[in-house]
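Next comes just one chain, in structure tokens: the form predicted alone.
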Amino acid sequence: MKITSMPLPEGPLSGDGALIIYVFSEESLPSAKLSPEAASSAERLLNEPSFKAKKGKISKALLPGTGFSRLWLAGLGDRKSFDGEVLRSVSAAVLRSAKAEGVSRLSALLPLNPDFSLSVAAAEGAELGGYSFDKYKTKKEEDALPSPEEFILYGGDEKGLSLGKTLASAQAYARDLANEPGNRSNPLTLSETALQLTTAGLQVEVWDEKKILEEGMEGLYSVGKGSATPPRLVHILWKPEGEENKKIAFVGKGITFDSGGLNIKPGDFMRSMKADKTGACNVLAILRAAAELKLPLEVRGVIALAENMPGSRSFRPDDILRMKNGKTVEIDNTDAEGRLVLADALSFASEFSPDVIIDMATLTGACAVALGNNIAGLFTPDDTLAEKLADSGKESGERLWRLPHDDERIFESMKSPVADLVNAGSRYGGAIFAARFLKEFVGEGPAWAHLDIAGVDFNKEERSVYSKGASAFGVRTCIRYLLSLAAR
């Protein structure tokens, strides 16, 4: 969809398609900018008891013979509580309505100046609101309504709109990958997708199962060996021309389907496990955006891809694995597999001496229990990194909540009588246990943060900018974090 701006004319607005007037509650309409017919309809819509410009409400009227075929009022709620997330969410709702009605062109007017940051938010909402994953639906061509083709923001900042579209498109790319079912997406196909990123100016290297084992990655190898589809490790590099400011590494968990292995999941908990690869999909999207934005940073992506399946070759409880950094891990539960593949990937990423390592993973149900389905867990010993990521999340409308990573009693419970570590423990503090486990595989040099996105990675219902299915939560936050580093 094309997202652009148009200068605000001196007289009444004119055009075709739908005219969208964003409005605050208990505030007047910009009547001078509307034709008499549009002003009359807008006043009637504004005073409807069910509307009253409540946040997210949309009131609609037809405008035959006036240029614009439709007039919609989009409620922003109270001005005092307005921010970019409100605009982002309402814009997404507008696009969903347009998609449902087959409206191809939308022209939007805000009740305040759409500066750079508001233009970013409006574009993000518009692009994300129009998203759906329907590639496997069969439908007659004549029954399909046209998708929105253009979103115009009067007086919008072009650079802001462009950035907003880039951020949202990156998230949509990750959503597409994460929404693919297990019979269509596996370690082999996803690594092939990664190789396609070479056309975007990225360097991509893929290790097969033989190379993975030669490199001492028994965690990744063992998790994947029970499947007919072997594991893969993907290493992606964005290296700008000239001297870069910082070196950042992103590490993603890519379990293309998680049955739980021999500790098999109950049926209800196996549903949506196609999205257990979201961390890896997010990393692919972040690296793709880094190249598109030509960031003056060296950005690496390391994704560990495996399918965790029960089989005659599956790893077992009581097995002892030697990880890439030499530490040994006793297996308590084969469904605690994500931390094993991440451990090897984090060790590998640490070898490049990055300034910062950020890993993203649908890691623990415990984090979802603690924080619910709207907030991701943030674990890091670095206060500065925690603050920067939280700020980037706030700007993106993706909330992060910092949880402790250094509970000594949990660290003691990680020790195995027969190995250095055990991969699972008590159900209490499970998210902290997992984060503390990962820390054992990060080198001494880099600042490190772990994002546990298990509770926010998949939506059963539509909300805010998120449609049903994979959310790719964290993509826009991490790109904004990179932009903040690039601006220094």
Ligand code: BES
Contents of the next structure:
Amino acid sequence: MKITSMPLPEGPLSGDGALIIYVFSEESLPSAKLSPEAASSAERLLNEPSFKAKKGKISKALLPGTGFSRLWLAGLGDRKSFDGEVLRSVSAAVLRSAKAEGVSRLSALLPLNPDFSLSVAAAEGAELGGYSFDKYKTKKEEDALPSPEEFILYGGDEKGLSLGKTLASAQAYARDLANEPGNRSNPLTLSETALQLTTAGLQVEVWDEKKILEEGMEGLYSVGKGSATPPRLVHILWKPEGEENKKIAFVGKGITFDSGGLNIKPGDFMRSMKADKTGACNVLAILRAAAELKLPLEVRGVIALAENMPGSRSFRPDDILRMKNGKTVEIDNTDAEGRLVLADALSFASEFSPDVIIDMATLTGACAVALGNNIAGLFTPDDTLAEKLADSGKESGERLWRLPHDDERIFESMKSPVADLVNAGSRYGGAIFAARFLKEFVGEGPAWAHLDIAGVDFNKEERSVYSKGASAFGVRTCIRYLLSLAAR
Ligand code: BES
Ligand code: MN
Ligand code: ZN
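Could you output the structure for the form predicted in complex with this ligand, given that the previous block was the form predicted alone?
Every chain and every other molecule in the complex is listed next, the one we just looked at coming first.
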């Protein structure tokens, strides 16, 4: 979709398609900007008892005689509680409506000046609200209708709109990858997708299962062993011109399907485990955006790809693995596979001595139980990094909540009688256990943060900027974090 701005004209607005007027509760309309017909329609819509400019409500009328075919009022709720996230989610709702009704051109007027950051939010909402994953539907409900092609923001900031579109497109790219089911997406196809990013100016290297084993990554190798499709390690690098750039590494969990392995999941819990690769898909999207934005930072992505399946070649409970950094791990539960593939990827990423390592993973059901479906878990020993990531999350409307990773009692429970560590323990504190486990595989130098996105990676229902399915939560937050580093 094209997202542009248009200067606000002196007199009444005219155009075609839908005119969208965003309005705060208990406030009047910009009547001077409307033709007499439009003004009286708008007044009637505003006073509909069910509308009242409540947040996310859209009130609609046909609008003959003004050029625009329709007039929509989009409620923003109270001015007092307004922020970028309100604008983002209301814009997403507007786009969802436009898609359902076949409106191809939208002209939007805000009740305040759309500065840079509001323009970013409006563009993000518009782009993400228009997203759906319907490539496998042979009969699309909207087939007969035109799809939204242009979103115009009166007085919008061009740079802000363009950044918003870039951020949202990155998230949509990750969603498209994560939404692919296990019969169409596996470690091989995803590593092919990664290789295609070389055309975007990135360096990409793929290790096959032989190389993975040679390099001592028995964690990644073993998790992938039970599948007919072997594991892959993908290493991507964005290296800008010039030396002396800050080095940031992203590490992603890429389990293309998590059946649980021999500790097989019950059916209800296996559903939506195609999205267990979201961390890896997010990392691909972040690297792609780093190249697109030509960030003055050295950004590295390491993704560990495997399919966790039961079979005669599967790794087993009681197995003892020797990990890349030399530590040994006894397997308690083959369903605690994410920490094993991440452990090797984290050790590998640490070898490049980055300033910061951020890993992203749909790691534990326990994190989803603790924080629900709207807030991701953030674990880090570094207070500055915690604050910066949480701030970037706030700007993106993606909430992160810091949880402890350093509980020594949990660490004691991780010691195995026969190996250095055991991969799973009590259900209590399961997200902390997993984070503490990962820490054993991060080198000494880098500041490290772990994002547990298990509760937020997949939506059963539409809401805010999310459509049904993979959310790619975390993509925009991480790109904003990179932008904040680049700005200094
Ligand atoms: N991929 C799952 C975690 C998950 C659960 C993601 C729900 C998204 C939604 C992970 O590999 C897993 O199975 N974790 C186990 C660990 C346990 C066996 C220690 C869990 O959380 O139950
Ligand atoms: Mn699992
Ligand atoms: Zn998993």
